[in-house]
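Just the one chain here, the form predicted alone, laid out as structure tokens.
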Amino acid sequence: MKRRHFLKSMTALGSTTLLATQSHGDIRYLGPPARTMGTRSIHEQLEKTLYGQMQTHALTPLQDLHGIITPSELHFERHHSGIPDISPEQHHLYIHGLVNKPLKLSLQDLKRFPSVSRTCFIECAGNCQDYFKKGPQTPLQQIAGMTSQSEWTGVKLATLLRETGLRKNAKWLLAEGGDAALVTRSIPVDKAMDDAIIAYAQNGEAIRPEQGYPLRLLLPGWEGSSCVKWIRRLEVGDQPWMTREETAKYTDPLKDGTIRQFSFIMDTRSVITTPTFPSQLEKGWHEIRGLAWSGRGKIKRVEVSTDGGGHWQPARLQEPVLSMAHTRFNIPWQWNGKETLLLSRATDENGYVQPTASELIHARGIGSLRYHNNGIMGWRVKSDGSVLYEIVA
């Protein structure tokens, strides 16, 4: 078959053709290709892991990332009582309380307020809350892999909220799931007015299931489990709720017998995602590569050591660099074959510099760092090439 009357006759037998050129010219069919289209290659194998006694994490593989968007399908999962199946059509999301037009509304209804979309990360606030519990071949997904990135779309809360008419001692909001669990938590009004989004998706396609499909309320740089999944239910009240995920769970004990509460903020902290376990260096050059971000703003520096802490130097920041946000950040190095160590820490735009762990203990006591642990980490690198992970007091 020609060419001309080949191609012809392949458009009425659509896009997932296989096809295969001759070296006269002609072509000829092959049948229907072996993968779904549009799936990775079968060299490049990306997964989550689970975590924990009841597989209720799913860690995001930061290792094996390139650039700050994660993909939703390797976005880090944190659910209560699984996920729920809910059917959009039968979805609402109801605002009621202290307001005076209590709103019932669906997905579609949202879809016709003006739309807003953020990149930005959200974390949970256990992330690395087995920080000295972990071995030195651990990677680093199994240490701070409940964080991840995407491009969130929905309206702002604060358009909604301006339509119920907030009554003036309206300060609190609940916020409440639809997941089994019914996951609730209570969110202060100015964050609410600020840049929270009721998001219906992500990274260009409807939030996916264990991320809250439908719709999931977005705290910008707060803790995961404020951003509650599956919402259904916003009351708005003058004082929190004291809910079992803002008493018994999520709050932190301070060494003088105080418990902090309300401790939505994620705090600065940087990871370095290359080289780390289990890669094999050769002696030369090589990239030291890394994620910073901060819960207050944007990053404003990132260094690098090469020597334990010795001396720190500047890394490059990889644009964009966004508000509450992952920020990559790189710099050249030199291995010489003798053993050391690397580590970085962040600077965002308010000052804060990220702390080691015994300095987030002398302040806060180490009972806190369940939660909220921002310490610097290390990569112990042999003088054989390999890499482990080394903590950090």
Given for the second form:
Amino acid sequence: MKRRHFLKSMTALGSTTLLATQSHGDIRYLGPPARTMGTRSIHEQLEKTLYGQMQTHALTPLQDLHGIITPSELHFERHHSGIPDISPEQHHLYIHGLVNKPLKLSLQDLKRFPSVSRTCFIECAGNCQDYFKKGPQTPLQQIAGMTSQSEWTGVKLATLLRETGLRKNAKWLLAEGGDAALVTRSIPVDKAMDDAIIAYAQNGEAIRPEQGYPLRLLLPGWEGSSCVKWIRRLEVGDQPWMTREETAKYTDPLKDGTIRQFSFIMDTRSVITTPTFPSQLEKGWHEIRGLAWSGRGKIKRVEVSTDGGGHWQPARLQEPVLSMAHTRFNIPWQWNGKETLLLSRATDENGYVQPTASELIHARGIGSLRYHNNGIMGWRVKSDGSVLYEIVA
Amino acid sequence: MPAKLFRTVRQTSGLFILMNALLCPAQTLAQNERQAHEHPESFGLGTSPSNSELAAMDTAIRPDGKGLPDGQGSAKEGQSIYESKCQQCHGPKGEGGINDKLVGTLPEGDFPFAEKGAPKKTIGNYWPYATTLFDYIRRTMPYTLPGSLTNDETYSLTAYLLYLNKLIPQDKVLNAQSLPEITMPAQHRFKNDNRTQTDKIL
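What would the structure be for the form predicted together with its partner chain, given that what you showed me was the form predicted alone?
All chains and molecules follow, beginning with the one already shown.
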């Protein structure tokens, strides 16, 4: 075929096709071009829930998320005096006290040290503090939404303390944030030397302002309040400072009249993320999904009960199963339309089994469950298919 | 040279392997890799902060009084400062405000905080150290203008709140010596988390 004829027939073909599609009403519109910043689909409405008289909390919508990473903008928030606006050029990390060589480090300096990344959860010690207060029509987010997971990147604190050197009597570090409250927590040197990270990035980009921009102390597996945000100063000492956040707050009064202090580690917990309120179920196959994690290592097993604790079945743990990290579990389930109670129970690599809230009350007293309440949670499936929060005690 | 790259080169060249075996024993390769990841004596990054820079930031107070500044005050001065700078949020005499209750005492030996319907934890019934109060007020209060209090004002406010909690008399003057001497009622109850058994932790 001659080139001219070929072109001509292609044009003819093209216009017939166009006419044909038009007559079927299937006109497709050209989408917008590339953008310098992506956004969530307008069909997806994900939001944190604000909480607290002074709006010092925002809770992660765990029930709406998949996999193990929390999108940075949905990471839960807990702060005491608002989110500071810190200029990275002006911000420094000071390390001083019982060291051989005090240091002042800029962000540039910190980024030149060997970098490490770690995917782990951060959970507020007060997560589930409303376990006994909430009614049946409560989304998971409002009870257990103070836990989130990111890939954090930064420099190991041990690398920095190796630079400054530690005096023989160095036992504790005071970590101080650069927010309006200048939040302070005393941290044992052992943890600092073990796996602590001075993080400057979260999920591949600079840490979000509400998560500590430009620097956050990351203590894997430890309560969120000890992972001091906007960190500006680390003072090394031989004893704890007994700051307000480790005396008046974040301590656990026990039945024997003592107060447990420095209970940093987050105990093993699992939560079913779906189905939970306000899911509406139909008879037939569903997948029960959830998250499990332990501040003491890896999750070894998660069991699910679909009959209120009569029988327990092992759920499938989805890779990756990381230490001190949210681990996704799931298990297929055929709902027969009868009312029942769904439960999940996690076991970590040390053989620790997630307790019920009543076991915790028995050991510690209900008043101590303001913090570190990792009791099993229940979701009641009604015969009309509605799913409601239920206290298991 | 990164070890991975090295290995690829080695695999593609028999001659290279031979040279390698002669000139550079396998052990050295492993050593090279290890050395590349070992930290130098010092990275030489950062600067030495000046003493004045550190002193300006370092306001933390310890229970033994380390860090307490010069200055003083009693509940008498504290009351009027409280009324103008704190009362709007914490209520008259530390109670009944929109924010935290600052006053509350319990009969000796009574400590119902692990029980149901426990009272609010306050300075008088729960806080273990009076030094923490000075540190926290100067660091974080008043809520909307932290950092604005002088040391004398902070001593006075600390004294006023301790006085309202029936822990010191109204005319007691607090300063760097007298503040750490106060023993708070719940102090002896605080114990470090000592749970070591990792399979059963409640």
